[in-house]
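One chain is shown next in structure tokens, namely the form predicted alone.
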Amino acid sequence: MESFAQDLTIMKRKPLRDSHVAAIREVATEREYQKGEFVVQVGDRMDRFIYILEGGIELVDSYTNEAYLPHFLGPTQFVGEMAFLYGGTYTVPMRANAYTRVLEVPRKDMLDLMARIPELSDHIIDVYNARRRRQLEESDSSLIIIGADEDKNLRKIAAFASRSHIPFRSLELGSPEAKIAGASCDICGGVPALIFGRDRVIEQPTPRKVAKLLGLDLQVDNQNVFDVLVVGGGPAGVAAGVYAGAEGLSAIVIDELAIGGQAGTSSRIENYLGFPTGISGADLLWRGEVQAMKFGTQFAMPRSVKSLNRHEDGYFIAQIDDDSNICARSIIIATGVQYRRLPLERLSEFEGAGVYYAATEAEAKFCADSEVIIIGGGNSAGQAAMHLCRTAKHVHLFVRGKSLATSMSEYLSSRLKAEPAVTIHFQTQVKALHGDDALREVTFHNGENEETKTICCGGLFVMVGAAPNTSWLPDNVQLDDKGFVLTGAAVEKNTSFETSVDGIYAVGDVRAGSVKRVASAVGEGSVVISHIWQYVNNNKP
């Protein structure tokens, strides 16, 4: 299976060109660093490129404050990593190991010299996404989580990361490690924490603190017009936002959870084009992220709209959840669907301790060697099937109707019968959830045998129904009955991804009639940018 980068350990090094390099120093201002003095610490912000002359840059361990590797970065490298393009901050400190000269350029600069010199772009990227992508097989970060797997509140932060390419420490409760981690914030090893940097404890964690940290959660200049805000971040979305940046169009894509969306959370997704060996939503939409940032489209998370109202000059002002701003000429719905919570007594009370909505390898790691219960017929299910089942001890797939065949891929039907590691339950429905501070068992019922059994269970996954993500619209974009968004001629409109109001579009599975595939939201949110980029030169001041 395909991942989001090339791996750094194998990757050829290359020196940027001469004439790169002369470019760079046209807008650079040269500076020394002496042995031992630290270039960037932990929380920094990348807010300058660093391109080194003369002598070395090293990344040290925050707690013994040795070097983390045994190589460094020397002359003709720079220092960073994807965090870089959207301004986000340093999780590594790092110092001079000799005495080092460097060229440092002001991070706009430094993007507009990207824009202008793809070739530049291109190498700078690809370094930076290897780098990420070991940060991640390594755990090269001084954001520790203590106690993920005891800690609800620090699993939902652990399945953030993971679905967002964030690199983190995950420590065992009272593992040496743990121990020293919390020695140097003064807390105990064996208590559940999140640490970052060296000392500094983040009370009462949730993913948006974490977001706000390393400069994900975007802060919105409520002055600033964008041409279009694209509001979900999954395949709709995210290819919305690398055409909207490449049309020169000024786009910002903010989304409630993690970008990815839905699609995000599959484990593993092999019948879109171009990726034979597979590849995972969250790594999918990764690259799709990278690429509309390299063409200027910002991100935001974990934000959503709360209200969404038209200004008397025509440009539409969102409502955020800060009740701060984001002003627009034009909207793209891309909030796409959400699986339906089941009524079950107790339910909210398991989610993130047993019940889970995603199966990537975050949540896989929490109910590895035990049985686990999938809920659901369609591909999600199906995906999320045959990747816990190399971890779990035993994968039980519930499908409420007779078959699998009108809602699951043939490909991945005829696999999961085959799987020894999974056993389909047709027309099974879960009936109560029992455990203490996390789920322990699950009572359900088998219309094909009239048996109710309860069995021990590591984790319930819930991949059942679509409901559409469309509470904050206003009420003059019109809906179904079911709650998707009407588009097209079904409201009196040219082109099929017109709402009823002007200048607010719909995409992706959000929209009424829309195909639930990843492939045909990706090509929606593409297409959707050139009646975006006419409406919007059409309605400009």
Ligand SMILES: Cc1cc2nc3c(=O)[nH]c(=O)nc-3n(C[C@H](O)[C@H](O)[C@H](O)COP(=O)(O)OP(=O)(O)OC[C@H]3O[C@@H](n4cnc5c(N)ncnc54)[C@H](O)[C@@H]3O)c2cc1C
The other form holds:
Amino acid sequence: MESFAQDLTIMKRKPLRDSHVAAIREVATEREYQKGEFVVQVGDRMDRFIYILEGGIELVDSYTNEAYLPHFLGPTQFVGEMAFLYGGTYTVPMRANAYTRVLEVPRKDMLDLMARIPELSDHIIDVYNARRRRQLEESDSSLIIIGADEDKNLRKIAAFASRSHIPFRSLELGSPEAKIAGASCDICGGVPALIFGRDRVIEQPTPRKVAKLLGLDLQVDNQNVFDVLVVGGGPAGVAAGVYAGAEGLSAIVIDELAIGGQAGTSSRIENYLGFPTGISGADLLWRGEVQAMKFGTQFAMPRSVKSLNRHEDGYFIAQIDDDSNICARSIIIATGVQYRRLPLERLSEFEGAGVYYAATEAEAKFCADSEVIIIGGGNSAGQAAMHLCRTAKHVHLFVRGKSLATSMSEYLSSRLKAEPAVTIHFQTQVKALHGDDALREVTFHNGENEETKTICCGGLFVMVGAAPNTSWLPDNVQLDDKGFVLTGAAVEKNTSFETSVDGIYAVGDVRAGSVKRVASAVGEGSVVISHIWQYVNNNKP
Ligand SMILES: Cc1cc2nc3c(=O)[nH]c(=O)nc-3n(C[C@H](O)[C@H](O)[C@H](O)COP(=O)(O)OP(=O)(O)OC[C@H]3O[C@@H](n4cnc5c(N)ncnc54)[C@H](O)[C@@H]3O)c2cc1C
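Can I have the other form now, the form predicted in complex with the ligand, not the form predicted alone?
Okay, now the whole complex, with that chain kicking things off.
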């Protein structure tokens, strides 16, 4: 299966071209660091590009203050990783391990330079992306989660971080590593905690707080009017972000959970053009996000639009969940759909603590070696079963109907039938959930043999059809009877993605009549930009 970046350990090391170094030198300042001097600390913004001329810079373990060997950068190499593109923060400290001379360029000037010299940009992005991959593979980060298995909030953070490709270390409660990490901030390592850097405990942690610490949150002021605000960071929204940036429109994509949307929860997409061995949805969407950022599109998460108004000057004001605003000349609705919840008692109590709506690596870890139940007969339920059966003790797929013939692709249902670690239970419905601080058992009824049973369950995955995310839209955006956004001829507009309101467009799964697939969402998100471009240019202030 394809990954989102090259493997740094086998990647051939290529220095920047002399002409690129000369271009960097033109906008850079030369600076010296003495041996042992810190170049960056955890939490510092990636506000400058650092190219090493002489000496060396080593990565440092926040807790022991020792160098992480063999991670060392020498002459002709440059500091940083993917967070440089979005102005994020360092999660690992770095210090000079000898007298060191560098060229430093303010981030904005470096991004301008990269936009002017695509080969330089490609080189830097390849290295940054490979470094991010290594950080993720080695859990090389000063963001530490202690006891995610025991704490619902920390599980949410672990899920947010893994979906967003944020490196973190997950430590077991009471483990020797947890004790070392806890000791430096006066906690015992025996209580669930989120730590950033050497001694910063994040009280009442939320994904928003993590995003803020890492620079993934909203970084706009109210005076800024974007050409386009893309609401929703699934395949449709990210594609719109790529094309908007490439066409020179100023764009921002926001998502209430994490970039990736439904596709981000798919462990393996096999039918997307160009990936014959498949790619995980999160990796595919990360590639898109990086591509969009390269063109200057901004991203913010987890942020949702609560309401949308129009300013008297014609632009839109989107009210964001914490009462901040984003102003934009046009809006793309790309908010997709979300799984329906089930009318079960105690469901909300166990959501995030045994009940899940996505089956990514994070959720797979939480229910490794336990019995897992998936409810649903569609492709997403099938994919989740194939993914989870690799790590779970056994997977039970509960299907309401008598067969999978009409609801699941043939290739997937035959794989499931051949998989000994999966049992398909037809005409089966969950009746009750049991547990204490997490889900422990599930009672279900099988209509085939009229049996009611209770089994141990480490994870219940609810994948039972989806409803559109349109409750935030103003009343004048017309919807069909199921809540999907009407566009094009249905609202007497000339182009396919225009809604009933001028300047507001809809793409992807949220649009009435769309094909619910990654490729079609990407196609719609790409095509809509030409209409937006025209609209923005025709309505220039
Ligand atoms: C498990 C699974 C496996 C799948 N496998 C495949 C496959 O193999 N091949 C295939 O072609 N298709 C597959 N699909 C379908 C495919 O993922 C969807 O068709 C596609 O993701 C739709 O893209 P979208 O951008 O329109 O919407 P979505 O992917 O639904 O993204 C919408 C985004 O909007 C965000 N959002 C919602 N409301 C707000 C708000 N108010 N403010 C801000 N953000 C908001 C959501 O958090 C979400 O991230 C799969 C779906 C699932 C769930």
